[in-house]
Structure formats: C-alpha cells, structure tokens
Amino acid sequence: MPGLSGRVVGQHWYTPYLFMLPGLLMYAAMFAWPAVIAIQLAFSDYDIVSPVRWTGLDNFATLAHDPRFFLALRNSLLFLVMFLPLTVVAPLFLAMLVNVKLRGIQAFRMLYYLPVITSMVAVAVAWRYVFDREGVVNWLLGLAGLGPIDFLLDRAWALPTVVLLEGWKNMGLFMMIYLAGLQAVPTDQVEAARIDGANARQRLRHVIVPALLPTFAVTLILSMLEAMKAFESVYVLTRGGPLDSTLTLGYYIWSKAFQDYDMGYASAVGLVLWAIMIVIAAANLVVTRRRDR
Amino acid sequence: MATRRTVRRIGLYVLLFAVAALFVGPFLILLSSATKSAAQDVFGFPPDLIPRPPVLDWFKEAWTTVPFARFLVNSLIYVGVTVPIYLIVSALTAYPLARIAFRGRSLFFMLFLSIMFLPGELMLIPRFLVMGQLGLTDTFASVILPAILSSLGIFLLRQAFAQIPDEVVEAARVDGANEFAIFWRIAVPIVAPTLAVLAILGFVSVWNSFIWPMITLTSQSKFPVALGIAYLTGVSGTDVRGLAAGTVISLLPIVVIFLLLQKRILNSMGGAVKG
C-alpha cells in the first residue's frame, strides 16, 4: 500500500472521494438525511398532515408513563432471551451434525438452508397449515394427549410461536456460519483429546467452543440485532395481537408511524430502539476486544 | 469393525433426514395443500398429505384472483435495476477503502458500516417522509434506491481488493493505466467471485422484501410478488388451497435459483458473514 505521502501515478488527492461519490450520495439520501430527519421528528410532533412542531422532550416524557411501550420493550427482550438459544447455540449442532465427509451432505446443508432464501411472509403462510388448530403439530400434540393449542391466538403461545418461526428461519444461516469455524478448527487437536480419552463432550467444551469464540462473538451480536429488529414476522404472523402478547419494539414503531400517524412519537421509540442496539455493538466490541488482548 | 462403522452411518443419516424433514416439511406441506383438490380436506385428524389426485386447478385460481404475472414481471424489474446498480456503487465505494491511501480512510469505513446498525423500522418512517420530498412516492425508484447501499456488500468487496497482490496493480501502473483503468479492467474481474456472491445474496433480498415496497407503494400494478402474497391472503374469500398455491408461486424462481447456484451460495455464505 503507497505511503500518504508520494502520490501514486495516475491518483490524485480527489480520486478516492470520485469513487465513493455515488456510494456517498446514497448514503446521504437513503441514510444519513433520514437519520437526522428520524431524530428531529423525536423532538417533534407530527402526523403528516399539519406542519411539523418541535416538543422537546414531550414525546420521551410520554414514553416513560407508557404502558405499552414497557410491553414493547419487554416483549423484545423475551424475543431476544428465547431467540438466543436458537440461533447461537442449536446451530452449533446443526453446524457438527453436517460437518462430515458422508455422500450427499452438501444436499442436506442444502435443505437445512431453504428456509432462509424464502420470503417471511411464504414462511408464514407455510407455517399456518402446520400450526392450525386441526394442523400437524396438534395433531402431534392429540397423540399424546395434548392440546389442541390456536399457536398464533393464544396469548401465551403467540410470542414463543413467532420467535421460533423467526428462529427456524435463520438457523440455517448461524449453521453456515458455525461450519465455517468448524472447518478451521484443526482436526489434529481434535483427533488427540480423542486419543488422549475425551469423550464427546469433553471434546466440545475443551477443544471446539474454545476454537470457536470468534465466531461466537459474530453469532451473538447478529442473533441479537436480528431478535431486536424482529419486526416483519410479527407483522406477517400476528400484528402485534392477539391483546398486545407480541407487540415488540419493531411492530410498535410501524403501527404508532403508519396506523396512528405519530410520526413524532414513533420516531421517539425508534431512537429507543437505536440506543439499544448501538449499545449491544458496543458492548460485543469491548468483550470482543478484552479477550484478543 | 466394518459393521460398526456401517450402523454408526445408517444412524446418521437417519439424524440427517429427520433434521432435514423439520426444515422442508413445511413447504412440502404447503406443496400437499396447493395440490389438493377441493374434495379433500386440508387440515384434519389424522393429516391426509397426500394429494388424490393433485390437481393444479389452485395454481390456475391464485394466477387469475390476482396479477401474479404483474407481479412477478415486478419483482424481476426491482431484482434487474437494482442488482446491477447495487454492485457497481458497493465496488466502486469498497474500492478507495482497500486500495488508495487517503486520510480519514477508516472513518469512511466506519461511515459506511454504520448502516448496519440502523434499525429498519425507524428508517422506515423518514425514508417515507423523503420519498414524498422528493416527489417518489409510490414509484419503482422508490422500491429500489434504500436497496443499493449495504454494509455487508461494502465489507466484503474491500476485503476481496485488498487481497490482490500490489504486483498484479503495480504492472499495469507502470503501462500507464489511470485508477479507474485499473479498477474496471483489473481489480473487478479478480474480484468476480465476490460480486457473484453479491448478486445472489441482492437477489434473495430484493425478491423477498416486502415491508417497505408495501409502504411506499399505493398501486397494486407495481407491487412486487412478496406484497403480492401479502394482498392475495388479504383477499376475503380466498380458498386456504389457493394461498397455498400462489405462495408456492412466489417461491418457485428463489428455490430454482438456489438449487442450480447452491454451491456457490453455501461455500461462500459462512466465510462471508465470518469475514
């Protein structure tokens, strides 16, 4: 790479910032100029037909007694607490079950994939025949004598139900994640805790999640921006309902902007939303960093 | 010995199969009930999955309730302007953060990482408001231009030019060629299997997104297929066998897609996100 100081042949000081022009515009138009907009709508009221009114912090101090922004908040933790487990960790499983050498792998990594190239709203509609109440699953349920469970009407069901669409919908991706670390772990540290007596297990916890922390530190911030976003399978899967059980931070920004027209105050929640996230990243980056040192 | 390792490898595949039927028996599923015929029960104890005959009336139905064809020509409209568009700006951008050396070079990096940590929903709402500034409402730029800027797109075609040897640039420098020369005519062909990998991954993504096109959208002639399915269970009076069979519809070209470059989806896929 050539120093800053010698010009290169055929560079000048203006070449980088021509290349990145279009990417600059874009980001400008598309990111930037609707942040500072979504920030100054925060501070504001505003419902598309009268002019925009700047509130200070009206809308935060409305935030703070509001029921169901509490209800929000808490049901995108519950998303996030239930949507760990099936995305950082069955996964790895996953990831270990297809990492052998067996004819006709690759078709099965292949299957285990399909659900995440397919539309949220396909994935919906799949589901409902599977969970109807006379659908496969509780007729499951009947065998043992369960059930029936309405998986999307009940308002203890509802959350879990979408949570683990959402997951199965993305465990495909963390597997392939999880292959590629496995396939850079050294196979002769495994093979000698094999020949040295360990058993499975002690093989998974002593040799492979330690080779693995790099990519574990990927698979958590992903699983937890993804959980925090979840938006569009509550959207496709219940509208928040039924009486609120999946209303998430997600949902109740689009139903309060494009439902309620309060710009304003949705855009107040969004920026909750923001900080929430931009703290998880900084909080992966710091534990990540700490570790390397 | 032999014998043990033959069980050992009938059990696995058994493992294999069971996992694999959790993942596309849903679909196969919503395959069963697209076929039936209005005979036959869709739900019920026990299941009756299979199609007596299958009839491909439903598929008929679904294409005539609403404009799949439309909105199937949509979604190609959307996937062929803004791939395209979507890999020439992520390399021309991902260029200059690899291989010029500029001040503030990492802060730019950094900007345009960034985006990543938007959250889409509280995009939604001015994105909404500048579509209407700028006149945009309810148009195919509209669907296509918050499309054609990503940070995973950005990140990986920077890593791919800076793994280009300094020699294979530094050749065609000596001959004279400008920036742009060396980037069009050299550094983008290496960095082919990189793009590839972006189209497909843009592809998936343009296809399936519906949320934003159903917000900026008023006329149902623009609609791309996922908001398509969005409308049609929307539809009173749609038969449960008819939905299934206009899903399978909006399925059919990714899953063909997939199957005939799933090779180079999945050895790409993990290392990619990895890094």
Contents of the next structure:
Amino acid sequence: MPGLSGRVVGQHWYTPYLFMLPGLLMYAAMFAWPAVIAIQLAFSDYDIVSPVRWTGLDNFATLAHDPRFFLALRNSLLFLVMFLPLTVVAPLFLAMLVNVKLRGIQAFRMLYYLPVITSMVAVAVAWRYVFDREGVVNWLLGLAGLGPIDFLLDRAWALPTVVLLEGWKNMGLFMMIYLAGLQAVPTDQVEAARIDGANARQRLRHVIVPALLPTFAVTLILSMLEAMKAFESVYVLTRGGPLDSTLTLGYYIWSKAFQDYDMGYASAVGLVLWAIMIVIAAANLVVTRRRDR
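Give me the form predicted on its own now, not the form predicted together with the partner chain.
Single chain only below; no partners, no other molecules.
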C-alpha cells in the first residue's frame, strides 16, 4: 500500500532500480558502450591493424570535401522522398481496407504483414530475380510491348527499385500501426458524421485523419529513420551501383569501415548520420506538436 512518500510500505528506495538494473546493463553493453567507442573513433585514425591514433577533427575536415559523402547524402535524401509515400500514405489505405469486419480478414492482415517478418536478405535475393532483365516484371512489360528494362543496372531505375523493395517490405508494419490507430477512433464521431450526411471522403478528411495525427507522427518518424539508415537492400541488390547511383549513407559507412578499413572516417560519417536523424526526429516532433495545438 503506498505511503505518504508515494512508496509502497516496506519497500526500499532502491528496489525499483534493482528491477531496472538488467535492462540498464544490457542497454549499456549493446548501445551506450559501442556509441562511446564510435564517438572516440570518429576523432581518430584506426585501420584495425595499427593502434588508434588521435587526429582531432581531421576526419570531419576530410568529410567536408568528400564528393562521395555528398553523393551518398543526396541519394539518402532522394531515398527518403520516394520512401515516405510508400510507408506513410499507402499503409493508411491498406489499414482502412483491412479494418472492415469480414470473415477471414485476419488472413489478409497476416498476408500483408508477412514481408515484415521475412529476412531482408531473403526478400532482396528474390527481388533480384523478379527485376532481372529476364525476370517476371520484364516479361509482363514485354506482353504490353514495353521494355526490357535493366532495373538494377540502369542509373535512372536502380534507386527507385531499391526504394520500392524497402517500401513494400515495411508497408505491413505501418499498416498495423495505422490499424491500431483506426480502431481507437471513436465510432460515435464517425457515425455522427455519417448521420450528418458526410460521405466517405469527408469522414476521412474531417474525422479520421485528425484523430490519426499522433499515429501519423509515429509513422513519419519511423519512416524517416528507416529511410536514412537503409543498407541491407542496397548491399544485396546493387552494392551501391551502378556508378554510385544507389550509394546511401548506410552503405557508404559500411564500405569505408569494412572495405577500406578506415574505421575512424566511417565513424565520423556515422556520427553525421546520427546527427541528421536526431534533427529529423526533432523537427517532426516540433511540427506535430504545433498541429496538435
């Protein structure tokens, strides 16, 4: 029973911290300690073989004149622009489709969610065959008298193809988030709008979308972060090519660390990416809070 101090009678002040201790230790080992090491490496020169050598801001000075870094940054921002409609807009309509009470609707929800729980590597390998010059997509285009298109070898098509794969794989996750939000929308407000003569589009615009603003904020932040750190799909499908047209920041960090063994510079780029993601999340939070007011 809580006492005057808000603490359960007979409970020591440190009891809650004992319950939190395993989680805090795991957090320190899995995130905090590697983050500290990465920050230290960002200001050092380290190639795995030689000892770590402190270089101050040299890595950041190099980064400021690195054309491949700015190309990777541009590609990541393009990735973000193309990714958002697939993970913020399309899943809302999918969620509305599966939010109806029909027999077997759970099976459709499961089908949409299956790509989320499938390994990105397995999905990307399958998509390589789908978008191959001799693949299914080009066969369908051939039936319509179009193509063939080298989706993964053409500089104009490679990045949109990778984005399409990432969007398709993550669509089910965001659909489930929207579905939870839709089921929390007060049904009496929707019914009241229907009785007042509002059609489906008006109910969506004036009742459902305003009620889903907090859900939009969550999906927007998660989508932005997912887009900026895209790596696996690029690694399996294109390895950053052709001619760096799909070089994203995530893949650039990996290539500097594990192909060039320049751990210090890779950590510096990672630190910049981390700062960009914090700025994006903070800006999204500020805009969403203003709209809520």
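For the two forms, the rigid core is made up of the largest set of C-alpha atoms that agree within 1.5 Å on superposition. The structure displayed is predicted, hence computed values, not measured ones. Numbering follows the first chain given and starts at 1.
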**Message:** Relative to the superposed rigid core, does A275 relocate between the two forms - that is, does its Cα move 2 Å or more?
**Reply:** no
